[in-house]
Structure formats: structure tokens, C-alpha cells
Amino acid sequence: MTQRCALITGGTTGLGEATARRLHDAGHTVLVTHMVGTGGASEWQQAQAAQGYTFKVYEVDVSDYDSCQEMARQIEADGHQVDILVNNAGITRDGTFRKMGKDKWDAVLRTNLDSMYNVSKPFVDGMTTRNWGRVVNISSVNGTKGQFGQTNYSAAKAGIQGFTKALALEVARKGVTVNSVSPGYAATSMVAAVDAEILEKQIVSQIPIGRLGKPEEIAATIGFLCSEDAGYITGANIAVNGGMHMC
């Protein structure tokens, strides 16, 4: 396999984390990013190193354009060419829309939607003059079936995959792959952050396999995406949800 460089959004826990030693394993070189002024990177750094997992982060908001061009200024000053993007990073600010401010809408469209935007645009040239490239971009299964409280969070995953299909259409002719991925529910530190009898009566029992999905599992799917033997697979949103909603 062709050793490629991959950069992940939000690569430091969760689905993101993952997904980032995923693409290790199969033997890329893997930048992660970081929230901005939040802390924990280099902890984070140092015990993947302990388990033989080696990442360059990078702290970053990516929901400021200026933020998200200073670090492709930065990934470039280091040496590296981005062939591989995974725009996974997301946040929750739940509410239903009666009560929702707009500082929640705000802050969800922003780091959810906007992002696609801002961390896409300073990689995707340079994919297109290599002539390749992939793109995968984490929608969810609530962007497509919707979530009570999360007008907002489904809003920003629906948009997701009409940005997914639209860049898919423009790129294809340049061995640039754009897919989605919409998981369920993960047994990521976001999920465990739900009250635990609502996870089980009103999330776990709507699932028909019967229990949270792995992040590993939605790791595998992604890196597949970004492999050589998806390349006839684009504008492409594969769903995996345990059977949670069927489309």
C-alpha cells in the first residue's frame, strides 16, 4: 500500500481517535487535531507513543477560517501534504427548539457544518493537481431520521452530506473521493455523556442489533473509504447505525 499523509478532525478522542489508529495500522502518516486552548494533547500524545501509535497535533478551531488556514500554513511548514481527510470533529449543545439560543444554534453550525468548509477548502487544490485524494466527512444517523432536542445537531449532519455529494460531483475526475459516514449511537465519551436510563430506554432499545456500536467499527468503515480499493466509491453516504434507521 502506497503510504499517504491523513489529517483528522478531532482526532484526539472518540470516533476521531479511533479512526486515527485505524489509518496508523494501515500505514499512513497520521495528523490529528486538537481543540484550541483546551489542553490534554501532549498527555494524549505521549500515551498513544506508549502503545506504539505516532501523531503530529495540531490545536486548532475549526470553526474559525483563520484558525483552519494558520494550521494548513503550519502542516505545510512541516513537511507534509494532506492526501487523506477525515472532517470528524463535531459538538452537541441539545435543546429543544423552544428553548434553544442562538449562541447553541451558533456554536453546533459553526463547529459542525462550517468546519467542512474551513478545514476542506486549504487540501482539496492540492488533492486535485496529485490527482488523488479522499475525503470523508462524519455526518450521522440523526441527520438523516432527525432527533428530538437536536434541530441544530441534525441540521448541521444533514448538510453535511449535501456538501459531501455536491464536492464529490466536482473532484470526481480528479481521483478525489468525497464520502460520508453516518454513525449511530457510539460508545463514545459524547454518548456517555447522556443521562444512563435515557441511553437504555430511549436509545440502546431502538437499536435493533441490541447495543451501542464501536468506534472501531465505524473506524473500519472510514478506512476503507480512504483506501485504494474504494476508489469507484464517491458522493456516497454509507450508514452505520446497527440497524437504528434504514434508508
Second form
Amino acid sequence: MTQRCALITGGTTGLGEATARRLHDAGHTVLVTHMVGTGGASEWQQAQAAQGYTFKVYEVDVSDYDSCQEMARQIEADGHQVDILVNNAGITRDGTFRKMGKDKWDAVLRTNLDSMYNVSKPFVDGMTTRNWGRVVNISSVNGTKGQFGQTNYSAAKAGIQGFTKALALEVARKGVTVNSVSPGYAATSMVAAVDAEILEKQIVSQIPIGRLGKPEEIAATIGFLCSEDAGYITGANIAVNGGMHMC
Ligand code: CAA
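The form predicted together with ligand CAA is what I need now, so please give it after the form predicted alone.
Then the entire complex follows, led off by the chain already shown.
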């Protein structure tokens, strides 16, 4: 297996962390990003190292173009060429549309959708020049089916699916695949923030498999899409949602 260099945004928690570990297990060099100014990155890095996982951490704000450009310069200066990009970083600011202030709309669209441009832009040219690349964008079941209280998040996650297909067309002849993964509800801090009664009565009750997903189950799909074997899959949106929404 060829050793590649992977960059995972939001790689220090939840699905991002599980994906970082998965790609490390696959033998790749793994770089992760952590939201600038939120602290805890070096403690996380040390805890991972104690378990045999060596990650480089870059502090960046994925909603900010200049911050991403600076990160890309640093990654290059550190001698890395990013072959695998997992655009995972995302936030929720839930609330019904009636009550949703512009701040919540902007925060989610900038972090979840603008980040697709901001982070992909510095790395896709290198992939096409080298004739090999994998981009996996993390969408959501709620980008496909919509969700009460998530006009902002559903819009951004649906936008990711469109971005994925358009970019996939543009780079298909250059050895670069671009896909999205749409997780359902997984056992992460993002999902744990949903009111427990709503989670149980309105959400878990609608999952045919009858439970939340494990981050590792989502990461396994991402890992496959990043592999050599997945070279003929591009422009796809892979649902990993316990049967919650079938399409
Ligand atoms: N469908 C229809 N009506 C609903 C409803 C639903 N699913 N949920 C609530 N309502 C009704 C309520 O009964 C209430 O009706 P009345 O006004 O007649 O009493 C009305 O809608 C307003 O509801 P609330 O007062 O509860 O509204 P709120 O603003 O206080 O709460 C909310 C809204 C915080 C968004 C809450 O509904 C909620 O947490 N929903 C779940 C959001 C969710 O799934 N987030 C996912 C986060 S994790 C993630 O996003 C990861 C991923 O990719 C899957």
C-alpha cells in the first residue's frame, strides 16, 4: 500500500477523530485541524500518542479563507503534500426558522459550507498535478431529508452534496475522486447536545437499526473512499444512517 498524507478537518473529536485513527491504521501520515483558540489540542495529541497514534495538529478557522491559506503554507513548509482531504469540520446552531437569528444562519453556512471552498482550494491543484487524490466531504442525513430546527444545517449539508458532484466532474480525469458521506445520528458530542427526550422520542425511534451509529462505523466508510480500491467511485453520496433515510 502506498503511504499517503491525509488532512482531516475537525480531526480532534467525534467522526473526525475516528477518521484520523482509521487513516493512521491504514498507514498514512495524518494531519488534523483543530479550531483556533479553543485549546486542548496538545493534550489531545499527547493522549493519542500514548495510544500509538501520531498526529500533527494545525490550528485553523475553516470558515476563514486567510486562515486556511496560512495553514496550507505551514503544511507545505513542514514538507507535506496532501493527497487525501476529509472536509469534516462542522457545527450546529439549531432552532426553528421562526426563531433563527442571522448569526446562527451565518455561523453554520460559513463553517459547514464555506469551509468546502476554503480548505479544498489550496490542496486540489496539487492532487490534480500529481494525478492522484481523494476528497471526502462530510454531509449529513439531514442535508438529504431536511430536519426540524435545522434550516441552516440542512441547507449547508445539501450544499456540500452539490459542491461534491460539481468538483468530482472537474477533476475526474486527473485521478482525483470527490465523494460525500452522509452520516445519520452517531454517538458524538454534537448529537449528545440534542435534548435527551427529543433524541429518544423523535430521532432514535426513527432509526430502523434502533441505535445511534458508532463514529468508527462512519469512519470505516470514509476510510474506504480514501483507499486505492475506491478509485472508480466519484461524485457519490454514501448514506451511513442505520436505515433512517433510504434513497
Ligand atoms: N416535527 C414537527 N413539529 C415539531 C417537531 C418535529 N420534529 N419538533 C417539535 N415540533 C413542534 C413542537 O411540538 C412545538 O409545537 P407547539 O408550538 O404547537 O407547541 C413547535 O414545533 C416548536 O417546537 P419547540 O418549541 O420545541 O421549538 P424550539 O425552538 O424550542 O426547539 C429545536 C427546536 C431546538 C430545534 C428542537 O426541535 C430540536 O432540538 N430538534 C432536533 C434538532 C436535531 O435533530 N439536531 C441534530 C443535531 S446533530 C446533527 O446535526 C448531526 C447530524 O448530521 C445528524
